[in-house]
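Shown here is one chain on its own, the form predicted alone, set out as structure tokens.
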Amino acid sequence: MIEIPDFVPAIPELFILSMACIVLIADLYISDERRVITYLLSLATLVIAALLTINLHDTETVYTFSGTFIKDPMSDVLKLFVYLVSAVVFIYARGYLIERNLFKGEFYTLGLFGVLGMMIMISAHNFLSIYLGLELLSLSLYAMVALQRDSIHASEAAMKYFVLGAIASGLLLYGMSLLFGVTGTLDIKEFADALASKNLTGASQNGISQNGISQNIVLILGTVMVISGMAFKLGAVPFHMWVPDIYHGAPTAVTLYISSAPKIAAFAMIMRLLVDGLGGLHAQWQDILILMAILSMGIGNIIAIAQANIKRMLAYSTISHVGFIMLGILSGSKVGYSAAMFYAIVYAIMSAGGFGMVLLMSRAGFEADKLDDFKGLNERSSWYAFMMLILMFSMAGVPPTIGFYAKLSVIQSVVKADLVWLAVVAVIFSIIGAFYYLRIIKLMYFDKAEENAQITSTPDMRFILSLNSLAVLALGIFPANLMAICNAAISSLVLI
């Protein structure tokens, strides 16, 4: 007898899927003059999905679809922030897309399918469902990067992103197949139980399989390949080579999308794979993450100093922030996991604001993607200069912005894990990284403007961008609520 799965926990996903298809079909019959309907439908989809998620929220953990889908407090919180950040991205992008004749339904349809992929990644409880969610997101991003078809840079970036992404996906999938070969299951909980029952988590275990190959060797190889695939999707060193080129080559509205919400989903993927599934091998993958975190913070912050293009600078900044997220994960404690979750959410909000400012400064025929384009911004608009100052201070980790508390929380988790030397390294690289953020502030307030063109944008973008920046400051002054939400979400997890 076929068991009918419980569809209730997946109602938000089903709604997003249905609306993405409806928007795709409806857009065929909408003229360019009325394209705003597609935009409003997309925003309404995210709002209703958020309401559905809130209405279905529960402190209990629920499994459905034969255990491949999990609904827990962490998934609900992360999905809500994915909706929020994605909606902000859609609002920021509208004016930019209109001015470049890119205001098409494809951007919003692909954006909604990308959100669906993120939601599946967040709620996945099986290696294959994680992979399917990741590929749905990745395929949407590949197409979005190539959206500006008459741009050589965008086409080159899309091709590079696709080729490297395919290699990383193959690496991740092959790693999963090796792990399946050792345990005989793709279910994350069953996989963790199999590791424990077979005593494969001990460093001295040498269980030889029938074909003479050590199961531990296969297990470690699979773990390394899975981590490598995840590191590429995160943009961590040494798998970071795609980040600056794609951020630079893609239309800025697409770069904004890539740099923000997917980082929240990537955090969830790490939690499901490494913590829930491979938690018993923490001693093995902790050393890998330590090395990747140090390299990401170091290379990201140091190379960012040499950048003259703000999109490339923020790309290397992303790499360094990924290193800080890894600090919380590698600590191996619930305190560290909640700190990493807090950091991922905060970074998505900061990144949305940072690239939103680049979109604000851009206009038809002009991409404000050079640092010099921000010269004298205080003379042109003291309000937007102040908004950018808040965002740069937050990314640099200057109190009382939320970025300071994000960095402080992950560093504290590393100290509690008796890795004081690593915390010192993180502080040193954070200080180095402050230079290129402060350089933008210097350009805005102490250099003369090279042009005096009026800064124009839609009213909704001006309001949301101001709200975005002020929220970074307000959350920094009152960080306890967001921290409490992350702590509660992580505390509900049943960790190995």
Contents of the next structure:
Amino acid sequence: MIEIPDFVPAIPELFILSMACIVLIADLYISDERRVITYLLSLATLVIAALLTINLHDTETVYTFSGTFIKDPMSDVLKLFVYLVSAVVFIYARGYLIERNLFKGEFYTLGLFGVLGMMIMISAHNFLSIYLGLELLSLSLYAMVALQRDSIHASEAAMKYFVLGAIASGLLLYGMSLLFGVTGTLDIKEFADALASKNLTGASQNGISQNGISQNIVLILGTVMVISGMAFKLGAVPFHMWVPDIYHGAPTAVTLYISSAPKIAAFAMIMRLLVDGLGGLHAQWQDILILMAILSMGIGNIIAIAQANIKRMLAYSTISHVGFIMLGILSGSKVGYSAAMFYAIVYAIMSAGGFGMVLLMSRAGFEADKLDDFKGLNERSSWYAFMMLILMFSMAGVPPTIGFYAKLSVIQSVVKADLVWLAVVAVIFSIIGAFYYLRIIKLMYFDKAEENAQITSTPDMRFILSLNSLAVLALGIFPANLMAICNAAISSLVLI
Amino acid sequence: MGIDVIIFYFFAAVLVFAAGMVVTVRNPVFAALFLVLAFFTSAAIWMLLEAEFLALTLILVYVGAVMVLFLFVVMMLDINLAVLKEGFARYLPAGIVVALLLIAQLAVIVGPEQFGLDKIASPAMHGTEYSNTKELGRVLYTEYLYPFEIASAILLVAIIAAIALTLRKRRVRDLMPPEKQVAVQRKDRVRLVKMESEKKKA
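Having seen the form predicted alone, I'd like the form predicted in complex with its partner chain now, please.
Complete assembly follows, chain above in first position.
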């Protein structure tokens, strides 16, 4: 007799899936003038899903669907932040979409399916579900980039994103198939057990065992392929070439979505795959991650200086922040993982605020995506100039903003892992990076405004954007709560 | 050497040949037909692995549906062969070097050294009462229920994306609706304006 799987841990996923379908159908019967109903429905979906997740929250780790699904404190916390950031994205996007005639149901349905993909990635406990969640997210993102059909830039960006993303998925899948070939299982826990029992990983330390080494080649190639696929999705150097082009070409509302919440899901994917699954090979992948982290921080921060377009600049800044997230993971300790989790969440919030400011400044027929468009913002609106000041300080890592604590905690974890030189490199690159963030502040406060158009936007967006920036400041003054949440989530992880 | 080994090598050889022809043949219709052959022979190899459901699905779905559609498209589109083949000879030496290197590297990693029969035993053969279809269905709807359902969500997103990106609403033209035109009254179009007659200044 086949037993029925336990559906209770997956109720938030089921709810989002059903609501995405309902919004899809309901949108058909809503006229263009009342499109706001679709928007409100999507927001309500996220709020109710958050309530469901909070209600189901438990310190226990639960597996269901034959071990392909995991619900643990880390997944609950990450999902809550995904809802939060996605809701903020939906709110910011509305005004921009209306002005560009893109305010259609598809943005919100695809957005909800993207949220579902992120949730599946966060709760995946099987190579298959990780891959499928990633594909669900990526397909939604490709389509969202292409939604602005009349824009050549958006179509080009969508095409690039799709082709490169397909190659990266292929790499990831090939790596997974090699790992499956070695161990004969796709389940992450069974995989980690198989690695430990075969003692493949110890081969390099206890002299050369013929079997160990020969098996290791396949394992290592599989690991390298999996890391390449993940690095592409994260946008880490040397798989970063797509990031500036897609961030630049996509409609800003979609760029905002791509750059914020998916980073949280990508962090979860790394945790499940590298730390849970391939934890036994930590010595091997640590070197790869060190190299990628240094290159990401270096290339991201240095090339960002040369950008005149703020979307491209923020894209390179994403690349450098990804380098910092990797620092936490490569340290290989629970302190490091929780620092990386903290960083990923904080980055998603900062990035939502940063692109939110670009959206705020834009209006019909004007994208506000040049650095010069921020000139003299202080004269036009000193409140928003102050908000942008907080966000830029936070991205640069200036105390007392939250970005400072994020950087501090990852660097601390690297020092604890006896990689002091790496910590020094990270600090040097973040100082180099401070230049281009501070340049925006200089443009806002010390340059003359080139135009004096009124800043218009929807009232909900203004309120949430102010809240977002102030949260970056407030969390920076009291970072202990968020840090404690991350620590609790990571310390309850079942690691082998 | 058993008969199944001979069958395997026969189909494998045809598969490699057909796959090679797909990329080298000049006429795209022939290329599509060679792809059909490649699918067919790989289906035969799956049959040898006792995966008859997958083998039949491959033929039905890929050969029967996808490739027919593909042939339609190839025949309908005016593909400029000269442009497609441009630079073929120029890139050939580099391409061959890269391909040979890749084959050598893959042979080291996934070759018999790692995946030989002494490392991983061949799967057990089953009798005639064994149904691959039944086994597949059993795990698909139990053990792999969750991935299966996610795949359905992915397909739904693909449908939404395809429709959202290609559907164009009928363009509104600047046409006068005939019923309005017929119902037009004189007062809608003509306005009489009373004016004082101008007098020339003497």
